[in-house]
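Here we start with a single chain on its own, the form predicted on its own, put down as C-alpha coordinates.
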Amino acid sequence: MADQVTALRAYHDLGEEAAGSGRPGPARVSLREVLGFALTQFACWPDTLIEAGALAARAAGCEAAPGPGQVATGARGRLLRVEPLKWWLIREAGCAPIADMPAELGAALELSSARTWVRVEGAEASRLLNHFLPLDLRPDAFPPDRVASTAFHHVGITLWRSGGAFELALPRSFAASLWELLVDSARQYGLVTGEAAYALADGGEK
(Lines of atoms letter the chains of each structure in order from A and count residues from 1; the text may use other names and numbers.)
(Lines give C-alpha, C1' and ligand atoms only; values in the text may rest on other atoms or scores of the structure.)
Protein backbone atom coordinates (compact mmCIF):
# COMPACT_ATOMS: atom_id res chain seq x y z
CA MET A 1 0.00 0.00 0.00
CA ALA A 2 1.49 3.34 -1.02
CA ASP A 3 1.95 6.01 1.65
CA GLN A 4 -0.83 8.55 1.48
CA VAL A 5 0.19 12.09 0.53
CA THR A 6 -1.70 15.02 2.06
CA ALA A 7 -1.95 18.37 0.35
CA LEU A 8 -3.37 20.26 3.33
CA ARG A 9 -1.25 19.62 6.41
CA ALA A 10 0.20 23.15 6.23
CA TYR A 11 -3.33 24.57 6.41
CA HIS A 12 -4.47 22.92 9.66
CA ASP A 13 -3.14 25.56 11.99
CA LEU A 14 -6.19 27.84 12.14
CA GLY A 15 -7.59 25.84 15.04
CA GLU A 16 -9.95 27.43 17.52
CA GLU A 17 -8.48 30.87 16.86
CA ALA A 18 -10.49 31.05 13.70
CA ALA A 19 -13.77 30.55 15.51
CA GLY A 20 -14.21 34.25 16.09
CA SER A 21 -13.00 35.41 12.72
CA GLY A 22 -15.62 37.61 11.13
CA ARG A 23 -18.37 36.47 13.45
CA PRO A 24 -18.86 36.51 17.22
CA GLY A 25 -19.86 33.37 19.06
CA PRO A 26 -19.10 29.71 18.49
CA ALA A 27 -17.97 28.30 15.17
CA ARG A 28 -20.85 27.18 12.99
CA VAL A 29 -18.63 25.45 10.43
CA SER A 30 -15.76 23.01 10.91
CA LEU A 31 -13.41 21.92 8.15
CA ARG A 32 -11.25 18.87 8.79
CA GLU A 33 -8.99 16.85 6.57
CA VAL A 34 -9.65 13.16 7.08
CA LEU A 35 -6.44 11.13 7.17
CA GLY A 36 -5.56 7.48 7.39
CA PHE A 37 -7.81 6.04 4.72
CA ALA A 38 -7.29 3.90 1.64
CA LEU A 39 -9.32 4.43 -1.51
CA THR A 40 -9.67 1.79 -4.20
CA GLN A 41 -11.69 2.22 -7.36
CA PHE A 42 -13.52 -0.72 -8.92
CA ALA A 43 -14.42 -0.21 -12.57
CA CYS A 44 -16.27 -2.73 -14.70
CA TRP A 45 -17.68 -3.28 -18.16
CA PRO A 46 -21.41 -2.94 -18.85
CA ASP A 47 -21.83 -6.70 -19.11
CA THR A 48 -19.87 -7.41 -15.90
CA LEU A 49 -21.76 -4.98 -13.66
CA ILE A 50 -23.36 -7.59 -11.41
CA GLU A 51 -20.24 -9.73 -11.00
CA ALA A 52 -17.94 -6.76 -10.36
CA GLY A 53 -20.45 -5.24 -7.95
CA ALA A 54 -20.54 -8.47 -6.00
CA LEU A 55 -16.75 -8.48 -5.81
CA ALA A 56 -16.70 -4.89 -4.54
CA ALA A 57 -19.40 -5.68 -1.99
CA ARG A 58 -17.39 -8.62 -0.66
CA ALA A 59 -14.33 -6.40 -0.31
CA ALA A 60 -16.35 -3.92 1.75
CA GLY A 61 -18.15 -6.58 3.74
CA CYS A 62 -21.53 -5.41 2.41
CA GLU A 63 -24.46 -7.66 1.61
CA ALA A 64 -24.83 -6.01 -1.80
CA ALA A 65 -23.21 -3.25 -3.84
CA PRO A 66 -25.01 0.11 -3.58
CA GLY A 67 -27.02 1.46 -6.48
CA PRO A 68 -26.19 4.66 -8.39
CA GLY A 69 -25.71 7.63 -6.11
CA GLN A 70 -25.79 5.49 -2.97
CA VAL A 71 -23.33 4.56 -0.21
CA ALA A 72 -23.27 1.24 1.64
CA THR A 73 -21.28 0.54 4.79
CA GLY A 74 -19.95 -2.92 5.48
CA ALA A 75 -17.79 -4.55 8.09
CA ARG A 76 -14.58 -3.63 6.26
CA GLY A 77 -15.34 -0.30 4.61
CA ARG A 78 -17.66 2.07 2.81
CA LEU A 79 -18.64 1.48 -0.78
CA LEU A 80 -19.71 4.45 -2.91
CA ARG A 81 -21.32 4.11 -6.34
CA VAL A 82 -19.67 7.15 -7.86
CA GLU A 83 -20.48 6.44 -11.52
CA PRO A 84 -22.69 3.91 -13.30
CA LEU A 85 -19.76 1.53 -13.80
CA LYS A 86 -17.55 2.53 -10.87
CA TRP A 87 -17.45 2.07 -7.10
CA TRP A 88 -15.08 3.56 -4.58
CA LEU A 89 -14.11 1.46 -1.60
CA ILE A 90 -12.88 3.45 1.41
CA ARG A 91 -11.09 1.52 4.13
CA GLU A 92 -8.56 2.08 6.88
CA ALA A 93 -5.03 2.75 5.61
CA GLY A 94 -2.72 -0.19 5.93
CA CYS A 95 -5.36 -2.85 5.33
CA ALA A 96 -4.62 -5.73 2.98
CA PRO A 97 -4.32 -4.72 -0.69
CA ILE A 98 -7.19 -5.47 -3.02
CA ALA A 99 -6.35 -8.30 -5.38
CA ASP A 100 -6.21 -7.47 -9.07
CA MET A 101 -9.46 -8.05 -10.92
CA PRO A 102 -9.45 -10.23 -14.03
CA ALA A 103 -9.24 -7.96 -17.07
CA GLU A 104 -12.41 -9.43 -18.52
CA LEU A 105 -14.24 -8.35 -15.35
CA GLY A 106 -12.82 -4.84 -14.89
CA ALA A 107 -10.02 -3.13 -12.98
CA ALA A 108 -9.20 -2.22 -9.39
CA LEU A 109 -7.13 0.94 -9.03
CA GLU A 110 -5.45 2.40 -5.93
CA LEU A 111 -6.45 6.10 -5.60
CA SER A 112 -5.60 6.90 -1.97
CA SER A 113 -3.18 9.72 -2.75
CA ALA A 114 -5.19 11.03 -5.68
CA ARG A 115 -7.94 12.44 -3.49
CA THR A 116 -7.93 14.71 -0.45
CA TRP A 117 -10.84 14.08 1.90
CA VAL A 118 -12.37 17.13 3.59
CA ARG A 119 -15.18 16.83 6.15
CA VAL A 120 -17.55 19.81 6.44
CA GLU A 121 -19.77 19.95 9.53
CA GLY A 122 -21.74 22.47 11.52
CA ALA A 123 -24.98 24.40 11.48
CA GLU A 124 -23.98 26.33 8.35
CA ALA A 125 -22.25 23.48 6.51
CA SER A 126 -24.81 23.16 3.72
CA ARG A 127 -25.06 26.95 3.33
CA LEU A 128 -21.30 27.15 2.97
CA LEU A 129 -21.19 24.38 0.37
CA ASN A 130 -23.98 26.01 -1.62
CA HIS A 131 -21.69 28.98 -2.14
CA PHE A 132 -19.96 26.68 -4.60
CA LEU A 133 -21.98 23.53 -5.36
CA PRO A 134 -25.09 23.48 -7.59
CA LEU A 135 -26.82 20.82 -5.50
CA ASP A 136 -29.89 20.76 -3.29
CA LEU A 137 -28.29 19.71 0.01
CA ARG A 138 -31.40 19.80 2.17
CA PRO A 139 -31.81 16.55 4.14
CA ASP A 140 -34.86 15.45 2.14
CA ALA A 141 -33.03 15.90 -1.18
CA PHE A 142 -29.56 14.75 -0.11
CA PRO A 143 -29.91 12.45 2.90
CA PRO A 144 -27.16 10.39 4.57
CA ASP A 145 -25.60 7.70 2.36
CA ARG A 146 -26.20 9.69 -0.81
CA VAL A 147 -23.20 10.43 -3.09
CA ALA A 148 -22.90 12.80 -6.03
CA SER A 149 -20.28 13.89 -8.51
CA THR A 150 -20.36 17.62 -9.11
CA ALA A 151 -18.24 20.66 -9.89
CA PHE A 152 -16.58 22.91 -7.33
CA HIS A 153 -15.15 26.05 -8.94
CA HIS A 154 -14.85 24.17 -12.26
CA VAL A 155 -13.14 21.19 -10.59
CA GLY A 156 -14.83 17.80 -10.56
CA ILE A 157 -15.30 16.48 -7.02
CA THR A 158 -17.22 13.74 -5.23
CA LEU A 159 -19.51 14.58 -2.32
CA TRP A 160 -21.34 12.28 0.07
CA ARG A 161 -23.24 12.66 3.29
CA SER A 162 -22.50 10.63 6.40
CA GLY A 163 -24.61 11.38 9.43
CA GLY A 164 -24.47 15.12 10.03
CA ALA A 165 -21.38 15.73 7.91
CA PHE A 166 -20.67 16.35 4.26
CA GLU A 167 -17.62 14.53 2.93
CA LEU A 168 -15.71 15.96 -0.03
CA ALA A 169 -13.19 13.98 -2.07
CA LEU A 170 -11.11 16.63 -3.82
CA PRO A 171 -8.49 16.01 -6.51
CA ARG A 172 -5.21 16.39 -4.64
CA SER A 173 -3.72 18.89 -7.09
CA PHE A 174 -6.66 21.27 -6.51
CA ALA A 175 -7.20 20.57 -2.81
CA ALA A 176 -5.21 23.53 -1.44
CA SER A 177 -6.96 26.13 -3.60
CA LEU A 178 -10.42 24.68 -2.91
CA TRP A 179 -9.65 24.51 0.83
CA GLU A 180 -8.71 28.21 0.76
CA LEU A 181 -12.01 29.07 -0.91
CA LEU A 182 -13.89 27.14 1.78
CA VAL A 183 -11.95 28.79 4.59
CA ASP A 184 -12.40 32.31 3.23
CA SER A 185 -16.16 31.82 2.84
CA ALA A 186 -16.62 29.99 6.15
CA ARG A 187 -15.10 32.77 8.25
CA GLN A 188 -18.40 34.68 8.11
CA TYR A 189 -20.05 31.78 9.98
CA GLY A 190 -17.27 31.24 12.50
CA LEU A 191 -14.78 28.53 11.61
CA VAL A 192 -12.63 25.86 13.15
CA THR A 193 -10.24 23.67 11.17
CA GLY A 194 -8.18 20.61 11.89
CA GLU A 195 -7.72 16.93 11.15
CA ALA A 196 -9.85 13.85 11.69
CA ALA A 197 -8.69 10.26 11.69
CA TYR A 198 -10.54 7.84 9.44
CA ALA A 199 -13.04 5.70 11.29
CA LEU A 200 -15.61 3.35 9.79
CA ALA A 201 -18.12 4.72 12.30
CA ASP A 202 -18.67 8.47 12.03
CA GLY A 203 -17.04 10.87 14.45
CA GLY A 204 -13.64 9.28 15.00
CA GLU A 205 -11.40 12.32 15.37
CA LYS A 206 -8.02 13.02 16.79
The other form holds:
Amino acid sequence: MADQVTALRAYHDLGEEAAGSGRPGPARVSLREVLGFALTQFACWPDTLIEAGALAARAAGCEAAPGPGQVATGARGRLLRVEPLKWWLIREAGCAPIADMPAELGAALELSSARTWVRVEGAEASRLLNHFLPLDLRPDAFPPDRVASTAFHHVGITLWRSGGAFELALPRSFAASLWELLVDSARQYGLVTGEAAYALADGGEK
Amino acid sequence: MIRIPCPFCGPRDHAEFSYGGDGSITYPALDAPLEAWHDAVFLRVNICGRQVETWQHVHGCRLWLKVERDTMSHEIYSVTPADPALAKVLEGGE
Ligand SMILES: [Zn+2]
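Now show me the form predicted together with its partner chain; what you just gave was the form predicted on its own.
Let us now look at the entire complex, which starts with that chain.
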Protein backbone atom coordinates (compact mmCIF):
# COMPACT_ATOMS: atom_id res chain seq x y z
CA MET A 1 0.00 0.00 0.00
CA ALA A 2 1.22 3.49 -0.83
CA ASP A 3 2.26 5.79 1.99
CA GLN A 4 -0.64 7.64 3.45
CA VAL A 5 -0.66 11.28 2.43
CA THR A 6 -1.17 13.61 5.38
CA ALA A 7 -1.92 17.30 5.46
CA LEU A 8 -0.31 17.91 8.83
CA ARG A 9 3.26 16.64 8.36
CA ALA A 10 4.69 20.18 8.47
CA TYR A 11 3.12 20.75 11.89
CA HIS A 12 4.81 17.79 13.54
CA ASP A 13 8.21 19.49 13.39
CA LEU A 14 6.91 21.75 16.14
CA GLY A 15 7.41 18.94 18.59
CA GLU A 16 5.37 17.69 21.47
CA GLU A 17 5.45 20.77 23.70
CA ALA A 18 5.88 23.56 21.19
CA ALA A 19 2.27 24.59 21.30
CA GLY A 20 2.00 24.23 25.07
CA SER A 21 1.89 27.93 25.63
CA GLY A 22 -0.62 30.64 26.19
CA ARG A 23 -1.74 29.53 29.63
CA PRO A 24 0.12 28.63 32.81
CA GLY A 25 -0.34 25.19 34.33
CA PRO A 26 -0.84 21.82 32.74
CA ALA A 27 -2.24 21.51 29.23
CA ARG A 28 -5.95 20.77 29.31
CA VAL A 29 -6.18 19.86 25.65
CA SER A 30 -4.03 17.60 23.53
CA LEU A 31 -4.20 17.46 19.76
CA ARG A 32 -2.53 14.55 17.98
CA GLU A 33 -2.55 13.37 14.44
CA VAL A 34 -3.17 9.62 14.34
CA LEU A 35 -1.02 7.93 11.70
CA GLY A 36 -0.78 4.45 10.29
CA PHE A 37 -4.41 3.58 9.62
CA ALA A 38 -6.32 2.38 6.57
CA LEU A 39 -9.84 3.57 5.83
CA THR A 40 -12.17 1.65 3.55
CA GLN A 41 -15.70 2.71 2.72
CA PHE A 42 -18.41 0.11 2.18
CA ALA A 43 -21.40 1.45 0.25
CA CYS A 44 -24.47 -0.54 -0.69
CA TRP A 45 -27.99 -0.30 -2.12
CA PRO A 46 -31.21 -0.11 -0.08
CA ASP A 47 -32.02 -3.76 -0.77
CA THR A 48 -28.48 -5.07 -0.07
CA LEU A 49 -28.04 -3.37 3.31
CA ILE A 50 -28.11 -6.54 5.38
CA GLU A 51 -25.78 -8.50 3.09
CA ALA A 52 -23.29 -5.64 2.72
CA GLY A 53 -23.39 -5.01 6.47
CA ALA A 54 -22.57 -8.65 7.11
CA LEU A 55 -19.62 -8.42 4.72
CA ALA A 56 -18.33 -5.27 6.45
CA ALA A 57 -18.76 -6.90 9.85
CA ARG A 58 -16.73 -9.92 8.68
CA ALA A 59 -13.93 -7.62 7.45
CA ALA A 60 -13.80 -5.91 10.86
CA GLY A 61 -14.15 -9.14 12.80
CA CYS A 62 -17.35 -7.86 14.47
CA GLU A 63 -20.38 -9.97 15.30
CA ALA A 64 -22.74 -7.54 13.59
CA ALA A 65 -22.55 -4.30 11.65
CA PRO A 66 -23.33 -1.23 13.79
CA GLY A 67 -26.58 0.69 13.37
CA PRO A 68 -27.03 4.42 12.65
CA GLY A 69 -24.56 6.60 14.54
CA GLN A 70 -22.82 3.63 16.14
CA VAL A 71 -19.28 2.24 16.16
CA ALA A 72 -18.46 -1.48 16.56
CA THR A 73 -14.97 -2.72 17.35
CA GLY A 74 -13.90 -6.15 16.15
CA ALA A 75 -10.74 -8.22 16.20
CA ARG A 76 -9.45 -6.75 12.91
CA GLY A 77 -10.82 -3.23 12.86
CA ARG A 78 -13.42 -0.68 13.77
CA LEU A 79 -16.64 -0.23 11.84
CA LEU A 80 -18.56 3.08 11.79
CA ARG A 81 -22.06 3.49 10.38
CA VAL A 82 -21.67 6.94 8.84
CA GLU A 83 -24.58 7.15 6.40
CA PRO A 84 -27.78 5.17 5.77
CA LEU A 85 -26.02 3.06 3.11
CA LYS A 86 -22.38 3.43 4.18
CA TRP A 87 -19.92 2.07 6.69
CA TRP A 88 -16.32 3.07 7.26
CA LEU A 89 -13.86 0.36 8.21
CA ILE A 90 -10.71 1.52 10.01
CA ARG A 91 -7.81 -0.90 10.17
CA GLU A 92 -4.06 -0.90 10.54
CA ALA A 93 -2.18 0.52 7.51
CA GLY A 94 -0.75 -2.13 5.23
CA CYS A 95 -3.45 -4.70 5.95
CA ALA A 96 -4.74 -6.88 3.14
CA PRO A 97 -7.01 -5.08 0.68
CA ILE A 98 -10.73 -5.79 0.78
CA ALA A 99 -11.76 -8.30 -1.89
CA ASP A 100 -13.83 -6.74 -4.64
CA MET A 101 -17.52 -6.64 -3.84
CA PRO A 102 -19.94 -7.77 -6.53
CA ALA A 103 -21.44 -4.61 -8.08
CA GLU A 104 -24.95 -5.87 -7.29
CA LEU A 105 -24.05 -5.86 -3.59
CA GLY A 106 -22.17 -2.55 -3.31
CA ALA A 107 -18.70 -1.06 -3.52
CA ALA A 108 -15.63 -1.04 -1.27
CA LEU A 109 -13.53 2.08 -1.73
CA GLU A 110 -10.04 2.80 -0.37
CA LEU A 111 -10.21 6.22 1.37
CA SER A 112 -7.11 6.19 3.60
CA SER A 113 -5.59 9.40 2.27
CA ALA A 114 -8.91 11.21 1.96
CA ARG A 115 -9.12 11.91 5.66
CA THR A 116 -6.71 13.24 8.25
CA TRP A 117 -7.31 11.83 11.71
CA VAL A 118 -6.96 14.18 14.67
CA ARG A 119 -7.41 12.96 18.26
CA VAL A 120 -8.64 15.56 20.75
CA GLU A 121 -8.21 14.71 24.42
CA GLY A 122 -8.07 16.42 27.77
CA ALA A 123 -10.28 18.06 30.37
CA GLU A 124 -11.40 20.81 27.97
CA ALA A 125 -11.68 18.68 24.82
CA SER A 126 -15.44 18.88 24.44
CA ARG A 127 -15.52 22.59 25.32
CA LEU A 128 -12.89 23.25 22.65
CA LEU A 129 -14.85 21.28 20.06
CA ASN A 130 -18.06 23.08 20.94
CA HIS A 131 -16.44 26.35 19.89
CA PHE A 132 -16.90 24.93 16.40
CA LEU A 133 -19.33 22.00 16.37
CA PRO A 134 -23.13 22.30 16.78
CA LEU A 135 -23.38 18.91 18.53
CA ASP A 136 -24.29 17.95 22.07
CA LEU A 137 -21.01 16.29 23.13
CA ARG A 138 -21.91 15.64 26.75
CA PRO A 139 -21.25 12.00 27.70
CA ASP A 140 -24.97 11.15 27.98
CA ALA A 141 -25.73 12.47 24.50
CA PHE A 142 -22.49 11.42 22.81
CA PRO A 143 -21.09 8.42 24.68
CA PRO A 144 -18.16 6.22 23.59
CA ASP A 145 -18.82 4.38 20.33
CA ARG A 146 -21.13 7.07 19.01
CA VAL A 147 -20.25 8.54 15.60
CA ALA A 148 -21.62 11.66 13.90
CA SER A 149 -20.97 13.80 10.86
CA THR A 150 -21.34 17.53 11.21
CA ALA A 151 -20.05 20.89 9.98
CA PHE A 152 -16.77 22.37 11.30
CA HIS A 153 -16.29 25.90 9.97
CA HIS A 154 -18.56 24.99 7.00
CA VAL A 155 -16.57 21.82 6.30
CA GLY A 156 -18.18 18.41 6.69
CA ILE A 157 -16.29 16.23 9.18
CA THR A 158 -16.94 12.91 10.93
CA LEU A 159 -16.14 12.33 14.58
CA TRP A 160 -16.56 9.57 17.12
CA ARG A 161 -15.81 9.13 20.80
CA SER A 162 -13.43 6.41 21.91
CA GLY A 163 -12.97 6.15 25.62
CA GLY A 164 -11.79 9.57 26.78
CA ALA A 165 -10.96 10.99 23.34
CA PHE A 166 -12.77 12.54 20.43
CA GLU A 167 -11.53 11.22 17.10
CA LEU A 168 -11.94 13.63 14.18
CA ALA A 169 -11.76 12.48 10.56
CA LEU A 170 -11.10 15.72 8.66
CA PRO A 171 -11.18 16.00 4.87
CA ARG A 172 -7.47 16.11 3.99
CA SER A 173 -7.52 19.33 2.01
CA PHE A 174 -9.13 21.20 4.91
CA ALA A 175 -7.17 19.52 7.71
CA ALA A 176 -4.36 22.09 8.04
CA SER A 177 -6.85 24.95 8.21
CA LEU A 178 -9.06 23.20 10.78
CA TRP A 179 -5.98 22.18 12.80
CA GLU A 180 -4.91 25.84 12.98
CA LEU A 181 -8.36 26.83 14.23
CA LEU A 182 -8.18 24.13 16.92
CA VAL A 183 -4.67 25.13 17.99
CA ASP A 184 -5.47 28.85 18.14
CA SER A 185 -8.58 28.24 20.18
CA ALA A 186 -6.95 25.63 22.46
CA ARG A 187 -4.21 28.06 23.57
CA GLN A 188 -6.65 29.49 26.13
CA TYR A 189 -6.77 26.06 27.82
CA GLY A 190 -3.10 25.17 27.36
CA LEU A 191 -2.32 22.48 24.84
CA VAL A 192 0.18 19.96 23.61
CA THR A 193 0.36 18.74 20.05
CA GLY A 194 1.95 15.69 18.51
CA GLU A 195 1.46 12.40 16.75
CA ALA A 196 0.02 9.08 17.79
CA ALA A 197 0.36 5.71 16.11
CA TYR A 198 -2.85 3.94 15.25
CA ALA A 199 -3.70 1.05 17.55
CA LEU A 200 -6.99 -0.80 17.51
CA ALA A 201 -7.10 -0.89 21.32
CA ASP A 202 -7.10 2.93 21.54
CA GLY A 203 -10.65 3.11 20.40
CA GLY A 204 -11.96 0.22 22.43
CA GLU A 205 -13.67 0.18 25.78
CA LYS A 206 -11.78 2.04 28.46
CA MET B 1 -32.40 28.99 14.38
CA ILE B 2 -34.11 25.82 13.21
CA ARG B 3 -33.40 22.34 14.51
CA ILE B 4 -34.34 19.56 12.13
CA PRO B 5 -34.85 16.02 13.46
CA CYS B 6 -33.00 13.96 10.85
CA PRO B 7 -34.35 10.39 10.63
CA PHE B 8 -30.78 9.04 10.52
CA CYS B 9 -28.76 11.47 12.69
CA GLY B 10 -31.31 12.79 15.19
CA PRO B 11 -32.02 16.48 15.92
CA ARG B 12 -29.42 18.74 14.28
CA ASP B 13 -28.75 22.43 13.79
CA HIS B 14 -29.97 23.70 10.43
CA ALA B 15 -26.42 24.91 9.66
CA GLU B 16 -25.70 21.27 8.74
CA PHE B 17 -28.43 21.28 6.08
CA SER B 18 -28.90 22.95 2.74
CA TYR B 19 -32.32 24.12 1.62
CA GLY B 20 -33.65 22.46 -1.50
CA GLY B 21 -36.83 24.44 -2.13
CA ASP B 22 -40.54 23.68 -2.34
CA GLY B 23 -41.20 19.99 -1.95
CA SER B 24 -44.80 20.05 -3.11
CA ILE B 25 -44.26 20.79 -6.80
CA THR B 26 -45.18 18.15 -9.34
CA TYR B 27 -43.01 18.83 -12.36
CA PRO B 28 -44.49 18.40 -15.85
CA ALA B 29 -43.36 15.65 -18.19
CA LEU B 30 -40.06 16.29 -19.97
CA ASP B 31 -41.85 16.81 -23.29
CA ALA B 32 -44.57 19.05 -21.83
CA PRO B 33 -45.08 22.48 -23.47
CA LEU B 34 -42.77 25.31 -22.47
CA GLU B 35 -45.62 27.12 -20.69
CA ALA B 36 -46.15 24.18 -18.36
CA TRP B 37 -42.45 24.24 -17.39
CA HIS B 38 -42.51 28.03 -17.06
CA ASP B 39 -45.43 27.80 -14.66
CA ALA B 40 -43.87 24.98 -12.61
CA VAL B 41 -40.52 26.72 -12.26
CA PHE B 42 -41.50 30.37 -11.87
CA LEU B 43 -45.10 30.60 -10.68
CA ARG B 44 -44.70 29.67 -7.04
CA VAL B 45 -47.07 30.36 -4.19
CA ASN B 46 -45.38 32.09 -1.26
CA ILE B 47 -46.97 30.02 1.48
CA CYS B 48 -47.71 31.65 4.81
CA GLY B 49 -47.94 28.71 7.17
CA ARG B 50 -47.42 25.02 6.77
CA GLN B 51 -45.49 23.89 3.68
CA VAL B 52 -43.51 20.90 2.45
CA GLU B 53 -39.86 21.62 1.70
CA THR B 54 -36.83 19.64 0.61
CA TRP B 55 -33.63 19.85 2.63
CA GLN B 56 -30.39 17.92 2.30
CA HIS B 57 -28.44 16.92 5.41
CA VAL B 58 -25.32 17.79 3.47
CA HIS B 59 -22.90 17.91 6.43
CA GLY B 60 -24.49 14.91 8.14
CA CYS B 61 -25.79 11.71 6.56
CA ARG B 62 -26.37 13.43 3.18
CA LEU B 63 -29.98 12.26 2.98
CA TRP B 64 -32.42 14.34 0.98
CA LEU B 65 -35.42 14.96 3.22
CA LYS B 66 -39.00 16.10 2.93
CA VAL B 67 -39.63 18.53 5.77
CA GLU B 68 -43.06 19.83 6.71
CA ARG B 69 -42.46 23.24 8.28
CA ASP B 70 -44.47 26.28 9.32
CA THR B 71 -42.98 29.28 7.55
CA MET B 72 -44.31 31.61 10.25
CA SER B 73 -43.30 29.81 13.44
CA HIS B 74 -40.54 27.49 12.08
CA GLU B 75 -42.30 24.63 13.81
CA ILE B 76 -41.46 21.32 12.13
CA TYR B 77 -44.25 18.75 11.85
CA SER B 78 -42.61 15.86 10.01
CA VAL B 79 -39.32 14.82 8.43
CA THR B 80 -38.98 11.82 6.12
CA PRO B 81 -36.33 10.66 3.65
CA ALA B 82 -37.27 11.88 0.15
CA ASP B 83 -36.38 8.46 -1.26
CA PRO B 84 -39.02 5.90 -0.22
CA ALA B 85 -36.44 3.08 -0.45
CA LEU B 86 -34.27 4.84 2.16
CA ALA B 87 -37.30 5.52 4.32
CA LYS B 88 -37.89 1.77 4.37
CA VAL B 89 -34.24 1.07 5.25
CA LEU B 90 -34.43 3.40 8.25
CA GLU B 91 -37.80 2.09 9.40
CA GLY B 92 -36.35 -1.41 9.39
CA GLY B 93 -33.75 -0.23 11.90
CA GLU B 94 -31.08 -2.02 9.89
ZN1 LIG C 1 -28.79 13.14 8.79
